[in-house]
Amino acid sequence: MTRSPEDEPAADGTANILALQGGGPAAANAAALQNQYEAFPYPPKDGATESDGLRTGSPSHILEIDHYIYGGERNWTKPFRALVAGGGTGDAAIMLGQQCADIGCPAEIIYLDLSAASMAIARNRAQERGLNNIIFHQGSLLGVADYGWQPFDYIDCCGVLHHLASPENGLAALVSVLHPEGGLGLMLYGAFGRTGIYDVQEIMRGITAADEDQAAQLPLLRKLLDHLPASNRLVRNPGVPHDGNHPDAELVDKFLHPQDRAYTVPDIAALCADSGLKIASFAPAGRYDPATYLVDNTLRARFNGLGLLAKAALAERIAGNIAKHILYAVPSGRPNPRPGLQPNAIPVLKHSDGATLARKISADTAFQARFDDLTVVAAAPSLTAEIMRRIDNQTSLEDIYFDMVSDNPGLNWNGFIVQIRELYGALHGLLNAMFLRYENDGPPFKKQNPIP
């Protein structure tokens, strides 16, 4: 499934799904899967090559992973043990490679997955990189307890439980190899965001016969693409294309899936108890809050006072359009991160330096994000360009601050904190571009070179 983009397309980790081992159903259903991926490598790599760029996205771009499992505070100079469990064409396990070596982390990325078609372009990938922080392993994510590793910092999963027969085996198997100080990145498929798709798989169940396999099923799924009537449910979903001028394997991991689920927050949120793992933060943080979709105070008082799981849950159908969550899970007992715009904290960008970004800012600005078919926008406060210049990824915000007093003496900290504030709103909860560090031991986002 995709990886949530931000500014490129996007990246996946893999829909790729790690085969029940044993016998009966679910055994045959996994291997009906396994089928698929050896078939139709997924995400497609038709013509792209690495010489295109780093392709980046959510989750698993390290510095999300800083912020939301480790609270900005990680000494990124340290060892990093990773796995991307369902590795699929490799996109997770490349950005994670890449950017590990960018900052100099002695890092060990597993790559996992059941197909080895998917594997050899994966493997391919790193290669052409250069890439000698990544291993390839083919096997079954239900396996990972029994592959003798030692525990890792992180695991990606990324649109892989929502396609197990039993997804709360599959990540209490991810649980079992996470270090208890450690965390995980996960997409699960959206519930409401994805009307239509399954009466599409529903239609395709019903006119192609037990043996017709994928490939002969593709043209036909092509023909009731093109010709579904306005009134079906997939065609009024804005945020679900409903064409077949699609690659394969694109239209094959969507509605010729065999198994496939999608969920809600509640339904996370319970999926996640039951491995002993709470949710750290969806990504971007700010679709998950119904102040982003609702501006009137009346209603937005009513809110207050709400926790994490209870917003999210109100957010995603008063958006109506979430059809994938990506979001951020640690172990139950641990603490939560430390306090956000504390005068310490160190603003670090995802994908450029402040000062570049300073020359685009006006009077007129205002942030705009992107998701799916609906566009929501921001506007920026009015010392945003004094601040963005002076946002180095090295410097705290209370640096910041009396740096800026000198050309705003009427300025005081309060007053600097809500402009903070209104930026970070943006930057951080709409558009996932701006995050949270704090001093350490060694620190490796150098000024003005972030990571890609």
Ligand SMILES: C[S@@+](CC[C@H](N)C(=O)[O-])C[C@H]1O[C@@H](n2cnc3c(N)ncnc32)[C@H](O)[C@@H]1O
The other form holds:
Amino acid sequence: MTRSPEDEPAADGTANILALQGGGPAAANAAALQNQYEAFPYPPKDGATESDGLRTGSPSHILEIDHYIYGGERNWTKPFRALVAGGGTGDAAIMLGQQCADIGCPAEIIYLDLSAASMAIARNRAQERGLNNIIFHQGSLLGVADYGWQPFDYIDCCGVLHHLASPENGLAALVSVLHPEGGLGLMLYGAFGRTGIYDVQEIMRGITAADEDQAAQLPLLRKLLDHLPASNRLVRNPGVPHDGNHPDAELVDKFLHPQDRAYTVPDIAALCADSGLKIASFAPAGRYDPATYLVDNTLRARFNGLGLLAKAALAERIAGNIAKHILYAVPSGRPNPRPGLQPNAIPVLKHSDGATLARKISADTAFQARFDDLTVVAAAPSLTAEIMRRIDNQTSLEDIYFDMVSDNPGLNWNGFIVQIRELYGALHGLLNAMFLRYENDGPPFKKQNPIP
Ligand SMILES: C[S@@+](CC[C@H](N)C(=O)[O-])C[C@H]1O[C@@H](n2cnc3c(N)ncnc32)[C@H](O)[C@@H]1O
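Alternate state requested, the form predicted in complex with the named molecule (shown: the form predicted alone):
The next block holds the full complex; its first chain is the one shown before.
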């Protein structure tokens, strides 16, 4: 490394980004943004400790990275370099650091953020866990090309780009340090699901003085939220909490942010294309499929033949409630890494093991996915329990099939695949809880359960 912001910290931390923004209104916004995250580190931790358990989520769960970026084929015994750009209070860095440590992957995770206060929280969390695979740097992601870092296999940038004066420049900076075979996990605000938020931001700007800081504005904001009429667009949006009963940092981030914008699916596709990227997948993928919302076959047929992106753009309009887009992106020239249901695919579960889930499944089981204020239900195929109890994160679909045939003499491969497709549609497409892997030199995911 030739230079890192932590080796040469700016006197007050602000100079870093001001220098990169070149002065003017953009610099003023950048300074306001940095001040916000010094005063209100995000996400707020509110007394949570590492002994409460590992906080996991999307993007950047290791199974998602494996699936969406590497087509289920990454050998995790090989070194893994990740950058968490705008790491906040550490959720992604800690999750990645812990998951890599758990599977024995030799990882180097670089946490980068402008905010010293956020970094201090993240660093304490890593220490509490005894993680030594995370390196902490205070600085701007806009300067990432100058830090002398080796290319990254994976870059997490969750909830950050939409706060930059130029998200395009931010993404381009990240792509400049991405390995050609790597990818990114992004979260960008969704335009439709955030209906009403920008009204409140605008009202607050209209009734506060420029020198009234965010802490001083909070009591007024809480009062406003509590008094909005039923006709207000935020109040009419059931997907976004609109009462004042939330931590300060949550309210500031949502309603008093000096700089944020929201994206539609085509906006994101354009942003990615500008930086030479393509969207590998949104997650959960089913949230971006019109068929998830429209059960009528005549309507569904009209979407046949549309590409994934066109379907996604219409699905977000049908759903109307996507406030956060979570997606994985890879360099445009790469073949699509999305793995398919091949016989040698190994189904891997995120939260639980198949045997435990199988015991909870009865004939009338249905899977329920909560998409904010909308619950989507998918019926479980008839052989769900039989299949689930054989999913141990190491057994391939064909081996599951052969093991099942002895108990189910009428079963053939086609019938099995129909069942698997339905199950995968629910557990992967809707719940983002099942992924596919392929055998390689070093399968690291531990066997979860012996078949009972
Ligand atoms: C909304 S928080 C998201 C934190 C974290 N990514 C998460 O999702 O939990 C945004 C974070 O981005 C950081 N940030 C904003 N602009 C940045 C920049 N140009 N370079 C590095 N960090 C930045 C802020 O300091 C803040 O910690």
